[in-house]
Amino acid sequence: MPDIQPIQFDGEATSNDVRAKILQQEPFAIRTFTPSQCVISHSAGSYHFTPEGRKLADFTSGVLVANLGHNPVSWWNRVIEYLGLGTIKEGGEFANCVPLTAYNAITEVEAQANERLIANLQAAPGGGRINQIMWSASGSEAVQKALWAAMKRKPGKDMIIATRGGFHGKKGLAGAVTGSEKDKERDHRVQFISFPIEECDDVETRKQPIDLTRYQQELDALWAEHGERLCCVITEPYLGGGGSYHPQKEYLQLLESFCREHDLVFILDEIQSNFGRTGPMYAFSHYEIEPDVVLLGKGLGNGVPVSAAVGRNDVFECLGYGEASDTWSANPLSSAAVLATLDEFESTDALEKGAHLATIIEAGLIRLKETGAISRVRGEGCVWGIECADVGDREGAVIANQIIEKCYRADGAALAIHLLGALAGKVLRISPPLTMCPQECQAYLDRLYDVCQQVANT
């Protein structure tokens, strides 16, 4: 067993006894490496805190979730009013409390949440093929069952086409279809594609013109090796675990396109992307394609478990009672957060808000190359990586952490930011939520800018 020692500062008293005593309760492998390992007592807006009162500005959105910021007041109400917790009876129960489980019985609530949801897909450019919903609670779920479903569709077509270097999660079909063909235990059910990485290695390199033919025929070659079992296509729109590649419009379009011809189901994964993230309520109005099935997920309940698959019912159909169940789907709790979810953004200005706060990021980030540990910045909206440079004898990796700590550790009076651990080894995620204040979030920025520069200088 490896020697893992907690990870302790100066000053952290009660931190630095929560995380000795977690590496002794739990082991080690449920949280990915940060250099941080942050200990958060509490969270408000676009901020945590830690058990001795530092701020931390969460540029993590805790991992793409916390869209409208953490804890929203009206968030919270509206979810409270879904539930009905309303007045306490004597005997110490509320009233009109709908149950927090409600597995194999249906609840009003579930039919509000799929009716509003439904139809603000619909609204959206591209969204005009989704008529039924499958819930579950995590993301890796949401990807089984739209495969599920995919590979039972027709008789003998049972082989899933997947983009390499994408994530879907670690379980089962979703581990199946994430990485490539390299990482062990393959499915033989999956055959994996190129997706254009060398194209969009950066802002500038996104916005030239890309030659589709060798993607073009590496389809055509899989459609004549195992056209009799294809099924499905399914990628993400950017890819995120990857270390947030995201690719010009035309790439996904020519997904689109060779599904469409040969009769597939083409399968979007946008757990990651979806209610605002890339810009707009969904990633598919941005790359201007219409998917078969959507996966969503993280700020779909803004900060609640809840994950979906959301598309054609003549696919879904194909599952019979029970195969796509689970104990927590369409649970009343997740559904009230879907619903007040949806009405923050349908009755706010959240997406402007986010359109704003994109073009600062940008502009902030791609900044970062001046100092010289930034090599490449990619990305959209409000969700970015920054690919470190190496620097000297010291490598990207390295580079990536000894950021993600300085900037944790803040010295002195200086601003503090919340990162997560590097994407692909050296890609640090920049992604808060799209309601933060545009002025912090520019103080913030030039607080990373003077972090790269003292790394790189150092």
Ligand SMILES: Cc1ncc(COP(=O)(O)O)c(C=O)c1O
Contents of the next structure:
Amino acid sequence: MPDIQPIQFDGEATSNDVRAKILQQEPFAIRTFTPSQCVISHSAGSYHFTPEGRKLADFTSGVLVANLGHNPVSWWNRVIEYLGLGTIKEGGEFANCVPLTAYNAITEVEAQANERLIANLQAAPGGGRINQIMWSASGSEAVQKALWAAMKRKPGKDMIIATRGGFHGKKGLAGAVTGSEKDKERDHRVQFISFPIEECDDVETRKQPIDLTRYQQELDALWAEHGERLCCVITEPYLGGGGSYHPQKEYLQLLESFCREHDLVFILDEIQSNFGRTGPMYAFSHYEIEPDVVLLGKGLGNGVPVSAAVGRNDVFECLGYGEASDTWSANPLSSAAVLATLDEFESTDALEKGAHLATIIEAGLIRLKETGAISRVRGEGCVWGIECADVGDREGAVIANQIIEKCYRADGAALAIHLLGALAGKVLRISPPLTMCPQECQAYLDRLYDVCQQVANT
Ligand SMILES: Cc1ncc(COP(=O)(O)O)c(C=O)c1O
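Return the structure block for the form predicted together with the named molecule; the form predicted alone was the one displayed.
Next comes the full complex, and the chain you just saw is listed first.
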């Protein structure tokens, strides 16, 4: 058993105590590593607060969940209203409150969420094929359910093409289509093709045209070998957990046309990108593709656990009664959260705010290369990855951890920033809420510049 010691920082009595207790009573396996292990007492908008009263800008939005910021008041009021909690009287009961679980039953709030989400998807360029929703609670479950449906669509066709280096979750089939054939005990129903990592390893590289010949050849070879058994292609708009690689749109269009040519289900995992992360409501719009199935999660409920596979009814209806059911799918709290989140996006300028913030983030991150701590910058909209350089005898992964810790600690009056543990070893994710105040975001980007400079010169 590894001897893991709780992370402790001077002057953080309460946080240190919580960190130590958590480590005693929970296996560390449920938490990814970060050198800060930030303890959060409360959060509002784009900020977290520690029990010691320190304020940190949240450059992660949870993990790309709180696209509208944490606990927005108007959003909560809407959730409460959809749940029927807004009508409670003094001394009364929650007489009009929907149940929090409605297994083997149906609530009107679920029907409302279906109608609104389908309308929102169909209004988006590329959403024309979507007419049904298969709800679930976590991203991996949505992936699993979509793959089950695709695998049952035609007898004997149970093989999946996934893109190498992707992240779709850790459980079941979601784990099987994550990473590559090298990572695990192979599920031989999953075949991988290359993702154009070299062609988009930096914002500048991505501006170059992409040569698709190699990818077309890989697809053709797979078809020649396994065409009889292939049922679907699953990919992400950009490799998220794999290190923030945002491809030229022609690559995704190639996968789409391969699916059309061979009648395969084209599944796009937008669990990380949905609800405005890359600019438009859904990334499929600006990649100019029309998936058969889209996987939604994270920002879909702005913090309430909810996910969904949305797509063609003729695909989903291949599953029989109960085959995709579970305790939490379409629970009323998640339906209320989806409705409230849709309300906010449809009635406010959240997307425009995100588009404006994107320009500030892009410029601020590209500037970080001057410090020598950052070698590559990749991203779009409000989702970016900065790759840490090797500095002297310190590898990029060490630099990444030093930046995270320094951003967290922020001695004296310096601004503090909350960052996720590095992706793919040395890539720091920068993804603040779309609604973060642009001037404040600029100030925190300037602070990140100082931190990178200090780390590089240590
Ligand atoms: C693109 C993508 N798909 C699927 C998942 C899995 O979601 P969950 O952790 O909710 O199971 C994630 C999580 O980070 C993701 O980024």
